[in-house]
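Here you get one chain, nothing else, as structure tokens; it is the form predicted on its own.
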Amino acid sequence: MVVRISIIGCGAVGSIFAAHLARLADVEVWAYDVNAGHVRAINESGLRISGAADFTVSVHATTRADEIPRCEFGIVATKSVHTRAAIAAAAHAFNDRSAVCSVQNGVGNEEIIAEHVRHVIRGTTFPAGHLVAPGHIAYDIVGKTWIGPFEPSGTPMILVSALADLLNHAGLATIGMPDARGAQWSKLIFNASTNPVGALTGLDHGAAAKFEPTGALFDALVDEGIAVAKALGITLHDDPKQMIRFAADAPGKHKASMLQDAEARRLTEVDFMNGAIVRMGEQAGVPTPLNRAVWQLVRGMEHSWSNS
């Protein structure tokens, strides 16, 4: 039996777990984004992964969402601004017995998807890269997956194990679990400190992270982040501050994905991740006077790119 999936959203992350599922002989991959070069780039030639992997394979790509048939798995990789318009496009493929999981990056995703699909799954997701040029990703940090019910969408957990067991076999080493709340809150709370200091100052994670200055703001973010999780019950996977400096050890240069936003005068995904953490310090009583500084500042940047 052919398993039909569909990738919402084939930037560099969806372009990395497309990709690795289309390496499957029993696994058909639909990748729908709007950037009609990199589609095209996709249908003429494939889709090409460099760098810690290096192969290329054939995907259905579109930049239609009408054309894409009923599958089993859904996984959004969208910038978490994009999410309402994919879903809303793409929702028609999905039935009672589909489940969509959603991999990117902040926390509100999944309220959103859940508005327009019956089967949610939470996700986290850590392998990184960039577009070298359409129809070609460069694979630039290799990372593990975690994935669980979202609880409000009463999601199987069977569906959640089968959807990690076809990304083991995809190469792409994910860990299914009942409560995904944990590594979804780690890496959320990595990202609200790294990316926005990153976006601001033009630094990639590695010398940020050794920059005496921003290093130590990484840390204030984190703590602020980590009062916030556990107001709200929430006991993390990992610590953010270990994982900040795993990351600034990879190879390379890598740049934060909000930095690559701001160089490319992009909305960046900081409501979902600083502004997040604000919304739910509030709810839960606890000040992040850090985090709203830096996602004022974002959204400040953001607002003079349409006056200039």
Given for the second form:
There are 2 protein chains.
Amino acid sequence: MVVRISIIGCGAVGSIFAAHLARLADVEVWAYDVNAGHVRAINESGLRISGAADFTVSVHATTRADEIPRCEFGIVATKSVHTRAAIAAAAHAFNDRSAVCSVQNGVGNEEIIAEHVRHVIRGTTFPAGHLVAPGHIAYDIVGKTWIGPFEPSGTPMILVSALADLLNHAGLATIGMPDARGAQWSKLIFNASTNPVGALTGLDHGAAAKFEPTGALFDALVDEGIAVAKALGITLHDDPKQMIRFAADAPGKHKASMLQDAEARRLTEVDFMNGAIVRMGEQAGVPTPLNRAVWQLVRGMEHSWSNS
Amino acid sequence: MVVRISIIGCGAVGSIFAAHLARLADVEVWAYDVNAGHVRAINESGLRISGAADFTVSVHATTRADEIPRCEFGIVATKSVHTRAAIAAAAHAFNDRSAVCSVQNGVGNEEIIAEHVRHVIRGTTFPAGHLVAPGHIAYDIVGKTWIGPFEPSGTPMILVSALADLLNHAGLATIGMPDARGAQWSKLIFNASTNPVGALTGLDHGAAAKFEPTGALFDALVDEGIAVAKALGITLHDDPKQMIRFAADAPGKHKASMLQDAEARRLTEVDFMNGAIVRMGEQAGVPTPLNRAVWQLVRGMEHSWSNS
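Having gone through the form predicted on its own, I am curious about the other one (the form predicted in complex with a further copy of the same chain); can you provide its structure?
Let's see the whole complex now, leading with the same chain.
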């Protein structure tokens, strides 16, 4: 039996998932993306991955969600700001026995997916890359993926384990677990600290971590996030401050994705990072003045692009 | 008897002061500035003001502080980041009967001036303009000036009144008062709210005030500044939130001076605005997390200019 998996949003991260899964003999991969050039190149010459792994595979790619056939699994890898439109368009491909997993940044994506799909899987992934050319993705960073049931949709653990098995067989180290919130919130708190500071100052990660004023702001933002996670009963899988120091010692200058968005004047994921921490802090009765302030500033920055 | 007044820093604001004072028959004005083109143009063709007033006057201008003769008064109008170098260079022009008045943004300039000059006057000014061409300043905004003794230097009120009289005769509405801190802190809190938000987001003042997220951040920053002023026993002369709304309704798009600095990649006055509020909040036992955060972000932004 062939397992069909659709990748909703086939940018750098989505392509890394698509390419690895497509190497499995019993898996058929459908890549859905709005980038027509990338889709055309994949259909004509296959999807090429280089860097941490180097291979080219055949993948079905389309810009038209209605062409996606019924799938056992979906993996959503769009920017968070596009989750709603993407899953609304692709929802027809999933039934009550399917499960759709978010591997996106921030929190709040699973809630949106669950408006359209019966079984949702909460996911957090560390692999990263960038588009080299249409059909060709550089696989820059190897990392683990953590997945677990999205609690409100009561996704059976057997679906989580089945997806984890497929990903592990495909070469993407994946841990299926009953509660994936600790891994997700560790990355959320890391991102909600480093991303807005990078976007607002223009500093790469290492420079911001090592410059005393911004390094102190990183820590202060992390402290608020940790307080919210604690109030929600979430046990963090990693210490976000250690993640910051570890990333700061990596070679090269890495610009946070939100800084890349700001430089390209693309809508950022701030609502799914700091906005989510503020919203969930309010629900838990935990004040988050600094996350609110950087959220307000990034929203203001986005507003300036349409105002100038 | 001729009164000699030197203007230390003859940019837009300094030139407005210099030009008005130079129209008085019994006043001799010396303008000291590092902008050689502006100084040369003033010496060759006089200092021209246009806009809210329109006239050209003869002013002594120099880039060499040692050429400034003994003066009865000094008016410091540099950007705050240049106060230390400017007054150190010009200090020889003042003796124990002279008084030097700051009309700069932020707080902390009087402290620096007092390291070099016996009698210091605390000042806050609202007139504003911009350089049109060397020797020619556009006088954009008419406003009052508030001056009073800098408390630690025990400046006699008679010196404050004498300077206020000269400025009023010159056409610059000036109020001399025993305690000018209320006027200075009103403008400080206004600036410490609107300037970093403008610089970090790129929004002009009106757009930032009217956009809900940044408008709310304006108010939250103001609230911290008001709490510090209150703890210091300072009664604000104006309500900074009213100043924000009033300025937001002014015609045209006004970019905060710190946004202009950011666009030109010039060191900003953030240390004399938010940095000062944080420092004085610490002394008074008042927490200022938001002023600290925007100070950290603006310092990070400045750091990125030398890091990229």
